[in-house]
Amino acid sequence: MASANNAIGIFDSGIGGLTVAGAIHQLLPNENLIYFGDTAHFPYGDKSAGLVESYGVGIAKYLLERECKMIVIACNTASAYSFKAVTALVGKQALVLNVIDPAAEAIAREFPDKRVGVIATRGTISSGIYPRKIKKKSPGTEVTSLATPLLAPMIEEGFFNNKISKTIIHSYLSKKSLQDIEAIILGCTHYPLIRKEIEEYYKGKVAVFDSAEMVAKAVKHQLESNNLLRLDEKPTLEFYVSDLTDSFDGSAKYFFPAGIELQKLDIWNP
């Protein structure tokens, strides 16, 4: 097992995982972070399960080479399709956490026997992982799901908090399958960037859950349980992408206002 001074590795298909990285940094400001956004293969949501699994395993291998003490799969689609393979690869070398379990556990705990909606990429919805995990813990909870494939690319391109995003969001949330829900899970780590717009649509009548804060708390709990919390100050924060995009740098400022040094790293063709 790695030492407390080793970094937490976080990966996603693009900028969405920055919502998780930001929450972890806010809750655990002393932790070293290594973030990898696989922008060259974005989006994961329309890829096959096998391909997404291979991407997750490939990134995990890189993070293990960097001796990360924990790997956070900060992508719902990758969590659905690569968590088991990544966990098997990592073994006892590091801790592994996905973004689905903390949200599913919170819904099962707080909304038993209620009607709950899930919006996510096609890949995450097709996997059926949210209904399966929620109903395992709370059989009486009714889970209704909707694939919202335009949202992640829209956010990745920087279109949020404007008329374009509002129109697309309203088109999705007005679908029949999402009527009469009491809570909604933002089943993609990109979606917290449009959380305000979603909350405005529901006017406080529907509880909105995103996994970032819940994942950060789960990270803290696991590190504490394994005596791996870093106490030293002045952490190092490293941000890599497999393909440079202008929108990534701009969106990063929402979570790391001091700015980040973004580097291109092609782990697929070393």
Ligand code: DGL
Contents of the next structure:
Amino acid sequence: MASANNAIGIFDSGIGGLTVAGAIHQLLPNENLIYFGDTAHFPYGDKSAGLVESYGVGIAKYLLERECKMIVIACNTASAYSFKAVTALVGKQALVLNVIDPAAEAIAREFPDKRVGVIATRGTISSGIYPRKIKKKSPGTEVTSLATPLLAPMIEEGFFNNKISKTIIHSYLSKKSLQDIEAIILGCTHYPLIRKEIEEYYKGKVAVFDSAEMVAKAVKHQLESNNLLRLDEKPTLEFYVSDLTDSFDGSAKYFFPAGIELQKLDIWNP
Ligand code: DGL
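Having seen the form predicted alone, could you now give me the structure of the form predicted in complex with ligand DGL?
What follows is the entire complex, opening with the chain shown before.
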């Protein structure tokens, strides 16, 4: 088993996982982080289950080579399709967390017998993982799901807080399946970047849930329980992408205002 100074490995298909990495860094500023954005394979949301699983396993292998003490699957699609395989691969070498359990548990706890909506990629929605996990804990919660496949690519391209994003977001949120809900889960780690626009649409009438902060708290809890919290200051933050994209640097400053040094690392063709 790794020690407290070993890094937390965090991965996503692109910039989305930075919402989770940012929340972890804010809550646990001493932790060493290794972030991997698999931009060469973005978007995961439209890929087959088997392919997404193989990407998750490939990245987890790299993070294990780097001796990470914990692997955070900071992507809902990869959490839906690769969590089992990654957990099996990792065994006792590191802790593994996904981004779906914390949000599903919070919704089940706070909205029993209520109607809630989930928006996410096609992959996450067709896996049925949110309704399954929520209903297991709270059978009375009615879960209605909508695939919103344009949102992650729109955000990855840097389109948010503008007219185009507003039009696309409104067109999705006004769909029949999302009416009369009391809460909505942003079931994709890219969506916290459009959280403000979603909140503006609902004008406080619908509670908006994203998992970034909940995952950060779960990370803290797991590290504490396993005596793996890093106490030394001056952490090392490493950010890798499998293909360099223009939008990555720009978006990163939302979560790491001091700026990040982005490096290309093609783990697929080393
Ligand atoms: N950030 C990923 C998620 O949470 C979605 C983006 C993609 O389609 O790759 O599902």
